[in-house]
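Here's a solo chain for you in structure tokens, the form predicted alone.
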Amino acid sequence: MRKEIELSVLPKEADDTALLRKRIASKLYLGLKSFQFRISRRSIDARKRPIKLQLRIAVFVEEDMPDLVPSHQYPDVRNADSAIVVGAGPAGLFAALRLIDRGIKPIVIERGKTVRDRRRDLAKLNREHEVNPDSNYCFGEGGAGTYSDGKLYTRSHKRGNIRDILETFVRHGAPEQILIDAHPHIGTNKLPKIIEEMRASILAAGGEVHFESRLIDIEVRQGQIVAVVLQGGRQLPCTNLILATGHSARDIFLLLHKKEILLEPKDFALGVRVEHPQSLIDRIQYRGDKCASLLPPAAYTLVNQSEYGAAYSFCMCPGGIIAPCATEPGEIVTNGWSPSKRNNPFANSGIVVSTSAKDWKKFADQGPLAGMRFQQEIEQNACQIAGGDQTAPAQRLVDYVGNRVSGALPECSYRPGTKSCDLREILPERIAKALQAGFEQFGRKMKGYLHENAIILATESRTSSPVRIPRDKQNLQHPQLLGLYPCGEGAGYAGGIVSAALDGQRVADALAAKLAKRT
């Protein structure tokens, strides 16, 4: 018999198996040796002192405890019908694995390099400011998800089976604790090996994965995809194409627009990345609790509504690093990530404001690409103002709020370096004012947030895709082009690793259902 109970414990008690066993036995009126148990959910309750951990515990009475993650065997699809998947990010990889489960051979096409070779280009980007347009923090095996912290928390519970996504990660090497933590996180240092194992599963089942193979054209006849063309002129026959190229693949948006394939503009958020000493955030959030040293580095979630719009935190990275995420020379883009232990001395977060067509009216003649052009102009302006390389324009947070240019900047985790600038010269006026109002309110909500050593960097601009590639709600195909399955963040249907993975599975299921009807 299986039972579930809730326990509230001090942080120092959470790993005391004997103590937990006694409390479970007392609560369920059981003998100490008559059951097995494991923690199935763990969260922090920091609303009052002392801070406690809330545990949901699965108790197995007089029966064996099943495996936490069931085994899974992918079928051999080397001789099966195939479908092409463009993009090896979370959406593309999970689409490929689901195609295999449905008896379809995936042929994965990725513009960037393997996750191992990609590291060399990231090192050049950080040390030498050299941006490789096909191999960077956004492009390459694993996509942007590989080097964006590995946060697996999502509100997309109606989009699919989140547990299945997490179990797939665990089967490929992720720690089992992601199945337990309320806000699961893998860490950028561990993700590359997990991504390599996913590739190994695809290959072992008979699928294909091709790197340094940029999609440059789609051949269409009578409204049906018939082939794709790769960089160098290589052409592959194709009647079913899952397009999972990510939110930064501007060349794909341009290609589709040039071919008069229907696109739609999409709202996205724009702002800055703020960084504080992690010790400061811990003190603010844990309020000096005596058990704070046993707790993970603290995070925060903030939002403020003002007359200029809502400013809110995005992709908060405790114990993290700010990374240069440009995909072309001449632009500045920032993002954040954390290692698995979240043990770096800084905490960073995007603080952003939603934009809409009113903000892009200057580019109205660009049609569905107006938001993309607006985004691009701001990133390029940031680069020019800061000196033309990957040095990021920056300002002390207190100076930004006080309308002052910083005379000197505090230490920062952004490795290419920072330059003191007035960020109002980069950000649109409405966005700048909404951010200022937000920071002022955040300082009231979190005493100490407006700290002398807090720094903000521009720009945080790749929060989501500025373009949506439309698709039918039922069969998930593009309404104009048969065989095209827009997928993931780049198509405008996801916002993070888990939601992108879920969308990849949904699209693969829709494609498989179509093929099944033909047989």
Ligand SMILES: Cc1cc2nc3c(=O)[nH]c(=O)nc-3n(C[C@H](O)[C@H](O)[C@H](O)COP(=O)(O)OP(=O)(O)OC[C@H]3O[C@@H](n4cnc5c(N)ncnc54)[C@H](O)[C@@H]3O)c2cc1C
Second form
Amino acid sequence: MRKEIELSVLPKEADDTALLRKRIASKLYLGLKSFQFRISRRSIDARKRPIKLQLRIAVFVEEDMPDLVPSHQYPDVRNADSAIVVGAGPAGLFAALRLIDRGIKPIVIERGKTVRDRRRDLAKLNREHEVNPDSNYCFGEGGAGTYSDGKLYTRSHKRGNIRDILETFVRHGAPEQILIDAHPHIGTNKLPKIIEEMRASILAAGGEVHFESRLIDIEVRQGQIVAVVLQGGRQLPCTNLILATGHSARDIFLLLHKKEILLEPKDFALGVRVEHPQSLIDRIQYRGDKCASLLPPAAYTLVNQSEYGAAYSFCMCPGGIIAPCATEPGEIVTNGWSPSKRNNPFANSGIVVSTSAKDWKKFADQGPLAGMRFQQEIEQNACQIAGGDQTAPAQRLVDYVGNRVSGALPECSYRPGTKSCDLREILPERIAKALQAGFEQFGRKMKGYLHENAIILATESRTSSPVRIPRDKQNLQHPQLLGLYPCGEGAGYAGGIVSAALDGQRVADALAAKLAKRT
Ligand SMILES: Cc1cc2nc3c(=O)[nH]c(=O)nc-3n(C[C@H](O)[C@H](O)[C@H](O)COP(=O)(O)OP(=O)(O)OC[C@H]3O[C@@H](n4cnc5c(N)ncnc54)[C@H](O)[C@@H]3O)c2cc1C
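Next up, can you give the form predicted in complex with this ligand of this protein, since the form predicted alone came first?
Next comes the full complex, and the chain you just saw is listed first.
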């Protein structure tokens, strides 16, 4: 018999199995040795003092405790029908694994390098300001989420089986902890190995993965895809294409637009990345609780409505580093990553404001690419103002709020360096004002947030795709182009690692259903 109970415990009690056993026995009227148990959910309740951990515990009475993650065998698809998956981010990788489960051989095409070789290009980007347009924080094996915080939290509960995504990560080497924590994360140090293991599963089942193979064209005959063209001119016959190229593949949006394949503009958010000392965020959030040292580095979620629009926190990274995420030289893009322990001395977060067509009026003649052009112009302005390399324009938070240009800037984790600038010169006026109203309110909600050593960097602009590649609600194919399956964040159907992975699975299922009808 399996039972689930909830316990509220102090942080120091959470790992004391003898104490937990006693509490469970007394709650369920069981003998101390008559059951097995494990924690199935853990969350922090920091609303009141003392801070408590809320534990959900699975108790097994007179039955063996099953494995936390059931094993999974991928079938051999060496000689099966194939489909091409472009992009080896979470959407592409999970689509490939699901195709294998459905008996289809995936051929994965990736413009970037293997996750290991990608590291060298990231080092060059950080140290020498050299942006490789095919190998950077957004492009390469594992996609944009590889060198990230690896937060696996999503609200997309209706879009698929989140547990299955997390279990797949665990089978490929992620810590079991991600199945338990209410806000799970993996960390940059662990993600590359997991991605390599996922590639190994694809190859072992008979799938293919091709690196440094950028898609540059698609051949269309009578409204049906017939081939893809890779950089260097190599053509591959293709009637089913899962396009999972992410929100930064501007060349793909341009290619589709040039070929008059229907695209739609999509609202996206824009703003800055803010960084504080992590110790300050811990003090604010844990309010000097006696057990604070036993708790993980604190996170926050903030939102403020103002007449200029809502400003909200995005992709907060406790104990993290601000990363240079440009995909072309001549632009500045920020985002954040953290190691699994989140033990860097800084806490960073995007603070962003939604933009829509009225913000991109100037680019109206660009049709569905108007938002993308607007995004690109701001990233390029940020780069020019700060000197043209990967140095980021930055301002002390208190100076931004007080409408002053900063003198010396505080220490910051962004490795290519920062230059003091007036960020209002980069951001559109409405966005700048919404951010200012937001920061003022955040300072009231979190006493100490407007700290002398808090710094903001521009631009946080790749929050989601500025373009949607439409698809039919039922069969998930493009409404005009048979065989094209737009997928993941770049196509406008996801906003994070887990939702992209879920979308990869959905699209693979739709493609498999089509192939099954034909046989
Ligand atoms: C630094 C950073 C930190 C992040 N942190 C988190 C986080 O903690 N949690 C979270 O949920 N999300 C995070 N995100 C966002 C998350 O990474 C994305 O939402 C997710 O990766 C989207 O998955 P995707 O597969 O749709 O696209 P992507 O991950 O962008 O993958 C697209 C892939 O397609 C390839 N590609 C592009 N064009 C071509 C082409 N022409 N030919 C062949 N291949 C091509 C790219 O190289 C890339 O590998 C972070 C992003 C960044 C940049």
